[in-house]
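There is one chain below, alone, in structure tokens, taken in the form predicted on its own.
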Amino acid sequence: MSTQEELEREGAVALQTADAWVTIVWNDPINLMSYVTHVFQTYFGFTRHEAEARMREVHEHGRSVVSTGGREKMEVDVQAMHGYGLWATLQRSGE
């Protein structure tokens, strides 16, 4: 590969990097620990067993980062969330 393939593979990477956004939900006293399971599973395809772990990351830890992604797509999945009652909100991955 030479010098200038290399670079453009860097710089492609680093802009995917930059451009890469991520969803958290955050914990809340309403949503019972069942039910985000049951959204994890529904809407981001999680099995059981990664959407209880992504549930317990919630619950124990106060949030848990559950899509990454283009800011767009982000958008969409917190906006999903909300519609199910979860509180979310996106912010630059590494942030």
Contents of the next structure:
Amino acid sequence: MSTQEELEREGAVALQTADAWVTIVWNDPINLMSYVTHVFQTYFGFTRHEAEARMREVHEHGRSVVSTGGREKMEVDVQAMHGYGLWATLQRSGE
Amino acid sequence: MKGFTAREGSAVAELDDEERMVIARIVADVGLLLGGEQFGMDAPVDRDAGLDDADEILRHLRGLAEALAEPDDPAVLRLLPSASREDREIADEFRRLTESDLRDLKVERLRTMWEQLSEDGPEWEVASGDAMSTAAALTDLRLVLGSRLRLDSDEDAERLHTEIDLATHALETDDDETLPVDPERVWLGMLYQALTWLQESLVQYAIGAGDGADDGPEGADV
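And the form predicted together with its partner chain, for comparison with the form predicted on its own?
Below, the chain from earlier opens the complete complex, with every other chain and molecule after it.
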């Protein structure tokens, strides 16, 4: 299982350099931790563990990169997050 | 009020008449805030007569003008946030492409909730498949209340809980002459807390229902 996760992470890094856009979710005092975790899990297909890690990153560090890819795909992801009431932005990777 | 629990493939909460009325009212208010038509049959008279083509066009024109600028109301901005903190071009492009769809999505979810709350009886039944869209609509209500309550940081949210505890204590001890906070703020804050609690129970239901549905009888995820 950890091998699979490592592979996925390497894949994600490769995508990041190729497509060069990211979706960031920002912390806010309204959204519930359980809700944010469940949204991450169901929308992005993260494992529960991964979804909780991203949620904690948002909560404790103020933001988390939740997806990487082309600009149009990031616009779709940001729109979905706004649909769920989460504040998300998109930007070029590395900015 | 009883939070959502699983019952025969649905999530069911129980609210008394007053609770239903108050929540239905805030649902309708947020729907209007998003530019939706008045929910229900009791539309104001001036709107009743005017649902013709000209009004429809005016409404679209107004929507177009609004879509090109950031909303002035911070609560609306929280429902339809900017997709970039620094890059105006990205933010405007995103708003032009998505704002109308996002408004429609949010208004429709609220309309569904309003209709459910307008039915007779204490039960509020949400089908399993609608649990997360209902939780999202509850988020929108809480975002608007949170904006009105000026909850901008985690500390603000904690302070609100303290204020409500103080006010509740003052009321219980008949010491409300020296109530340390604005009663309207306390009322809104208690409504916010009730919606938070309802949403949390619905999310817990969705997590449980999802685990059951996605993993099959084996519970393969563990």
